[in-house]
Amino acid sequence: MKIVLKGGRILDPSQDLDVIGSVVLENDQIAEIGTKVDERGADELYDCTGCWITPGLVDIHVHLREPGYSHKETIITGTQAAAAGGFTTIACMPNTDPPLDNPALIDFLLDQSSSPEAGGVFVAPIGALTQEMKGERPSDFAALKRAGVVAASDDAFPLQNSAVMQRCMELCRQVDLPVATHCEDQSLTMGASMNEGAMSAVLGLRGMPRTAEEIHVARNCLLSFETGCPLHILHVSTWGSVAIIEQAKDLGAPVTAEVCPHHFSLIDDQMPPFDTHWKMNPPLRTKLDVETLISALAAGIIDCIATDHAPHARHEKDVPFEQAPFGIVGLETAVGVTLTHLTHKGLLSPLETVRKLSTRPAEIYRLDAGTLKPGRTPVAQVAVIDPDLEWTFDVNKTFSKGKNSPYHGCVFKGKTMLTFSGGEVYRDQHWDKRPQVQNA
């Protein structure tokens, strides 16, 4: 099977490539890329004029919920949502039931993600940092790495004991495994449900102070510097965290960080009162925080964009605000939010946008993804994005089982049209309205 993606804007940060050209996929591999390619004998020819042709996007912070919470999401529905968002590789978090703390569970996850019903997306599992994610005893990191995990994390159950955290980092350093941390001093956030500020006071809700995040960002950066363990800081949300991360990097600590689309596009005082679809952890912060996060992303202090895709069932969010779980879905809106709020405003160039959504996250966890170089990925991983398509997000038409999103009804500019993981695994309905697909 020979597929030609013709006449698009090729954006590949791994090669510093930004040209109008074509990409040839043959036998599920990238065979040729450039301004002049051999189109002869093509089985399918896609006219990508006006679109970006990029490496498949990479999301290193996704909750697939299985095993244990299949009423929220399954590996199949989660990977289908990823493909619809342009993601060809995702890293899934370990807070399942039971947690991903042993090789048997990693085997189960990898088997499910490779099933014919799944979205054709590569799943890179993240193992539990401590056994049963109880924050007490380190997991067997050597066994987990042999099973295929790419990092270790206790995710939404951040280690409160610094000695345990230090020991986990020492052990992960020995097996060359990055540690990913949700940073929160829970003694400061007990019973809290949104950012501490004017809006929480008006609504009468207990707020989560920014210092709860910043204290643990500082602690974990110091431990990374001390142990030499690669540290990835999940979903940064405050200007203070940015300052600490920048200093840690300047000192030579092996620290990377991510920001989520909702943290650079929404602020706490925009929230409709008691709307649980706006409830997330870390919470939405202030305009100053958003401006700082965007500047830090552009400057490389924050390395990449990740969604923290966290689906919940409708009935779980349809409760009083304080009782609702934290989290929103994000795989199918990431491109639209990023292009609308950053790229089209000139805050990130198109090449840097792709770097933050694909190449850089792949580098952080050393994944075989994030590039269009022939032979560098197991199969061709390619996304075709129309940067100028205006569309309205309807949460009821998504692949994810979770419908918890504050973006329902929002108009975005920019959408994934096609996703290839080997062959085509997703084609957006808007693509078929264009006369680009020709059978040779």
The other form holds:
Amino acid sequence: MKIVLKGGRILDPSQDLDVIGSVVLENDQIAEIGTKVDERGADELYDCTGCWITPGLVDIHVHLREPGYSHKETIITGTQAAAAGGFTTIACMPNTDPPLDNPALIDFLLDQSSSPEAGGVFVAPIGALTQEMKGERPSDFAALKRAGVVAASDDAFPLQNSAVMQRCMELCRQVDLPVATHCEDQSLTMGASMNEGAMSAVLGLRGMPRTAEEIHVARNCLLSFETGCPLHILHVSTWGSVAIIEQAKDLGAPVTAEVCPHHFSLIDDQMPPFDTHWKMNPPLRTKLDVETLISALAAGIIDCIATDHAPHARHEKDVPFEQAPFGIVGLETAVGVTLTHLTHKGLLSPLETVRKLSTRPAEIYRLDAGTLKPGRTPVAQVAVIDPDLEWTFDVNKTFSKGKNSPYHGCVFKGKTMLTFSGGEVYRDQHWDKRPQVQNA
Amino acid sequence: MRLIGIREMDVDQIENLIAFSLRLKAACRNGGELPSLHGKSVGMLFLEDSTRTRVGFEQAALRLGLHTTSFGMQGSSMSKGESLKDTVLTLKSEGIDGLVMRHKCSGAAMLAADLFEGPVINAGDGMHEHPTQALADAMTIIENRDSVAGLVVAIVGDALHSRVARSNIWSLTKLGAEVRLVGPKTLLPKFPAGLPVEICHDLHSGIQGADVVMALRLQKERMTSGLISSTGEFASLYQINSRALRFAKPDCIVMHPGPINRGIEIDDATADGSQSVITQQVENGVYVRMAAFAYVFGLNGEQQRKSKARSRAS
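Given the form predicted alone, state the structure of the form predicted together with the partner chain.
The complete assembly is shown below, putting the previous chain first.
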């Protein structure tokens, strides 16, 4: 089987490549890449004129909800949503029921995700930082790592006890496993459901102060510096956190950080009153935070973009704001939001955009992804993105089971057209409307 | 129609509702004719404890011939875990014409109104709004001062957690008053930019020259959660008493939305004193709730008078 992706703009940050050219896939491997390739004998030919050809995108912060919450999402629907978004490798969080704190559960997850229905998307599990995610005893990191976890995290249940965090980092350092932390001092956020600001004061909602996040960012950076454990800061949302992360990196602490598309595109004041599709943790902040997050991403202080894809069932969000669960879906809007709010505004170059969505996140968890170099990934992982396609996001037409998105009805510029991974092809409906000849 | 919050109402709506409430008060006292909602039914969903608001709505309904079905958390299917959504849809399917709702969560009334798609009155939602209380307060001020415009109103105490304060801020400023929030930093909003108020942490400067001083209830849980050190300290700094009132205008009126903690946010003598209009606020609550029912059911004062005039002419 030979597939030729012809005449697109090849963007591969792993080799600083930004050229017009073609990519040849042969037997699910990248065979050739360049301005002049051998098209002869192609079984399928895709005319990629005007599109980007990039390494498959990588999302290192996804909630797949299985086992335990398959009414919110399943591994299958989650990976299908990933493929539709251009993602070929995703890392999934351990806050399932039971939590992913032992090798048997990791086996289950890897087994499910390798089914043909999963769209060929690679799932890299993140293990629980503490047993049962109770915040008390560290998990068996050596066993988890052998089973295939790529990091350990307390996401959704942020570790309040600094001693436990310190010990977890020591032990993860010993087996060379990155620790990913949700930074929140929960004594400051009790009963709170949005950013503490002018809007929370008007709506009469308890506010989450920015300091609740920043105290834990500072604490975890200090512990990373002390233990030498690679620390990944999840969903950075405040300018203060950016300042602390920059300082920690300057000190030489092995710290990385991510930002979510909603945190660089929406602010708390824009929320329609009590719309639970705008409720997530950390909450949407202010204009100053958005501006700081974007410049920190461009400067590399924040390393990458991750979605924190957090699907919930409709009935769980159809409740009073304070009682609704935190989280929004993100896999199928990440490209649209990022290109619309960053790339087309000139805040991030196309090559840097792909770096933040693919190459850099792959590096953080040392995943075999994020590159078009032949032979560097087990199978070819490629996305084709039309950067100029304008489209309206309809949450009712997504692959994800979760319909909890603040972007429903938004117009974006930029969409994933094709995703190639693990021998599977996702083809967007917009692709077929393109005027070009598609098949050889 | 719905009555969810004062923030989304315009000045005309607020003024009309108060004027209508004043006419209803006069009619009730003089044995005049009242609008009739006979044959209509309302569900009274009080999912949080209440005395004056609940009784106020029941009295108002009684005088309008409106049938009420009253229930709370206990004794309804909500104790079996039925959601707010399903409860509202159930009432709607059973032919209930309107809803009055009290809920512990901010925004719950808006959610219920969106689902019910009919007359809904917010009887207090979390820390968000309590519109009928604010209308009763504005009506009481008008009865005592003719107009709200140009007055200085000091709201003293726990404004952060108070839905009454939020609704009063909107109604009083829309009617032209200057509103000050007075209290300790831990009980006032940290980012008040969205609210048209002045923030003051000192009682004396806060009520300096005030025409209206409104004390808010201090909930006991504010101490257990460490927002203040003790009720004694709070009382010594923020209690409305004769000493504090020396700084306000000599003829200022004293208000309290209730329930009162006597000896904490207000002393006994002031609560029962000649400047206090607290019982008037409670009484006016009934007329405002009558007006609110008529408003959400689409009867307004003008129509009522016209129909009366027509019946006289015929």
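Numbering follows the first chain given and starts at 1. The term rigid core refers to the most C-alpha atoms you can superpose between the two forms while keeping them within 1.5 Å. Quick caveat: nothing in here was measured; it's all calculated off a predicted structure.
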| said: So that I can tell if Gly422 moves, could you say whether its C-alpha shifts by at least 2 Å between these two forms after the core superposition? | reply: yes
